[in-house]
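Form predicted on its own, single chain, as structure tokens, below.
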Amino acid sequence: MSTAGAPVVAPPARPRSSRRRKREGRKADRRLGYALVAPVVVVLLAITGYPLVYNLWNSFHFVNLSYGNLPRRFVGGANYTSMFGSSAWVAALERTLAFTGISVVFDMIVALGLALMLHRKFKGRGVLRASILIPWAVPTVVSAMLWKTMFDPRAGFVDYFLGAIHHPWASLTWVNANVFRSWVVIFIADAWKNVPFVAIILLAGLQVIPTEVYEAARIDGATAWQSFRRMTLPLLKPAIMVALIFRTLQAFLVFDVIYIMTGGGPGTSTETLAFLNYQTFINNTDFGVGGAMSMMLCVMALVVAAVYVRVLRPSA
């Protein structure tokens, strides 16, 4: 029997009350989410908001405790002009960028290799996964003092080991005697602490990649390198982005390792922006220029995070 010309019966419309209930339910869920997050937001604002606003205020005023009770007058952008015109700030910026670039590239490569190794199945994998977090769990002050002692030519094992293999670098003073050797010690101590943290982030990203994609690639004849380049790296982008943001900001704002190991020496050759900011605040008691440096560090950190998110954001 032909149905040509028969009227098309539209599906019954969903009652408005049902749509309204769903819409109200979504609103209630959002309100509940805001209520649960609100206490944390209030605490974070109380902890970070006031110092941030106070530093911003200082950066536009003359606030130097070395001058006693002089009035805190408004100076506009004079503190920023003084900061940008300072040769010490420019030199610290160059050292900070060089340290950040080299350490982030090195740490990401080593951490990715470590994560790939820990992703494979082998006996004792669980113990090894737990043990690599030990360096990251050790307080930075303790780890920095540990490495400083190990590189001590009189008490450390590094000099003993180099002497045992008759290396020409035996009996050298590593810290605060030579600029290159001081940076080498800083790089090693910083990498020892932060590589495990980055590796765990990347390992978490590897864990959520479905094994079926690798099985399909093997069936299609893809080599291990092709699978890594065309599947692992693209699917690992979210984890790489998180790891890069954390690691870059840690390296860019590095302070404690340098403070403990070299104190900015020899001379000022290992001073970074964060260390110079500390010197301006504590030693020079110049809260105006120090506030300008702090705000500049915050802006740079936000720019770095925004660039990473834009470049490495997974495509929809």
The other form holds:
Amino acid sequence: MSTAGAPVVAPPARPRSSRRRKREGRKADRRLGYALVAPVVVVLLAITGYPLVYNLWNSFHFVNLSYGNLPRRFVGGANYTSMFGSSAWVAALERTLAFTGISVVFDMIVALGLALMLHRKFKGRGVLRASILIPWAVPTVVSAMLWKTMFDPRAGFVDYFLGAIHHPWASLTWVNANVFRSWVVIFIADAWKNVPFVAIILLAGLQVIPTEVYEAARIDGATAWQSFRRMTLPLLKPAIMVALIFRTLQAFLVFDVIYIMTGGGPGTSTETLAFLNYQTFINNTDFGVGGAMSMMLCVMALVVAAVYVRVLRPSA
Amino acid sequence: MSAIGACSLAAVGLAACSGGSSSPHSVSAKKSQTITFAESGLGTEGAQTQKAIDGFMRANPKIHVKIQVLSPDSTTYLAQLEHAFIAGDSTPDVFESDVTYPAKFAQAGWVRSLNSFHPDTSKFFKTEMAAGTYNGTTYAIPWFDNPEGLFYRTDLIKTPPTSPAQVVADAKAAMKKDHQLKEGIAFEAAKYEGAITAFLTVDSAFGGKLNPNHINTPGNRAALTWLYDAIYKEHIAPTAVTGWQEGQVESEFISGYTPFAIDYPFVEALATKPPVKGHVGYIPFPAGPGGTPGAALGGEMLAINAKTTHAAAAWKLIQYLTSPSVETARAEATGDPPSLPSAYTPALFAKAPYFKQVKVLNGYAAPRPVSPNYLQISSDLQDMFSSVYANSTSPAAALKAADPIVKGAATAKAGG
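Now show me the form predicted together with its partner chain; what you just gave was the form predicted on its own.
What follows is the whole complex; the chain from before opens it.
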């Protein structure tokens, strides 16, 4: 049907008041949005932003509550110089890095195996999936006490079983009698707690990989190993990144399991950065140097997260 | 602990730094008022405290006392107190304090000087009284005095040992004689405060003294070597001691696993089952050549918050709780040894004869260093003991290495 000759009817002009109403409506929506998130923002600023900034400020001042009568005073970078020059801090840094490296690699490998196993179909899978979260749900202080008791040469069962294998092992003292054994106990308690958490993250990643990908690979003649290496791992990258960030930061800031199990001993051989930081704050009530230590922990944690995000981000 | 957590702690802390130490107003003890008393006692101790407070309120009807029960764990207890002080809180008005805290609290300006009340300090055991005194000012009054000493099984050790060497010999002989025994001696060697008091119990027997300005002395070396040898040379103590606190030591003793144990008087009241029941001796650690019998000072004190406006009422409460009859009643009910020699009455001895020995031990009790930096000193000492007990270093090498560190902690000055 031709429209030639038909009078051109201009679309009705949108009333000015309608546009204004819409604009005002959008403004009102925005205002509502701000109002709804405001409490969260305020709370986050209060419990995270403010302490962080205040701590940064502390780290450049003399603030030692043991000298409550003395004024706070600006000391520049002296607290940082004192921290970097402290052999205890350097040694704690080395231990922390070693602990983080070993525990993250171990936990990721074991958790990946666990996740792959839980991804398969078998009877009782649901129960097993739920039950592996139990260690993660137990507070670290409680699990550390449990492990400490289990490794106790008198009250625990570990030595009992070891003694059945080799008699001299029946009365091994694990905690604070030997540096290596003290670390072994810490690693075990820490892994027991954290492997399930990593496994669940990886399992969630595995579940979103489409099965068609594996079918196509199988049709193309890929072996199970090739399928895992060329399909599973690349597609699991986002989940691996999340797990790595969480796990690395947890390991880097390890405190409670060490506090409960060894108290940093034997000597200072299991003291980590967070433990030293705690001692500086609580024992010495030195909020200046303690603040500098906290800021360094924050910076290092951010650097670790940034490196992971950069290295493991999905390619465009 | 997260770094942010640490930051939060810092933020909480800073609220404190601005306040002075004197209370702005003070309410007369004659006016009606409520004061808060912070203490850590649970169970029978808590019940006895309540009983004593009830007695106080009957005697002082205008003063109402609210009991604030804090954690029984000493580290948490200290943190709870510190948080209140850091926040500039005027409560608790009066509080229980470990013997190692007053100097730190005094330097921080968190406790009130008691000199204006003219306390009669001569009536208390002088070592514990000294723990409440800093720079010549009295800040805390002894509440009960808990000396750590040597427990032994009287059925296995017929005559109490008279030298450290005899302790070793008796322990070995007892281990041969009684195969239920798992070791010859139990002591606290875990990395915690108790490792220091266990060491102090032995220390003066070798002529040692825990002077933080100079810990590498022949006496200290001999004492630490004796404890080290007990584990690694004489094999009368198991390596498991490296994880033992006073609770585990008590358990070993009352279970009949050890003929000797270094521990606090409370063990006596718990030895209620065979084979230990009725066979408990409690003595100062026997002196070696050049030494004196050894015991370590433990105990609790009472102090007043610098910010309280009820100092007079708080002082009245302290006077009441540290009166002889109240202390004796507490000792009978809870086993907490009185801080007043005059509270060790014949009636108390009749009810619990071991208090005779407790009184003797109180006469020998060696104090831990009275220093505002004690927590740092303690931390450094714990590191040292822990290394030695783990056989990571020899006693002599450990003391030599720790000497400047501990001295540094003791002499650390503000911003220095």
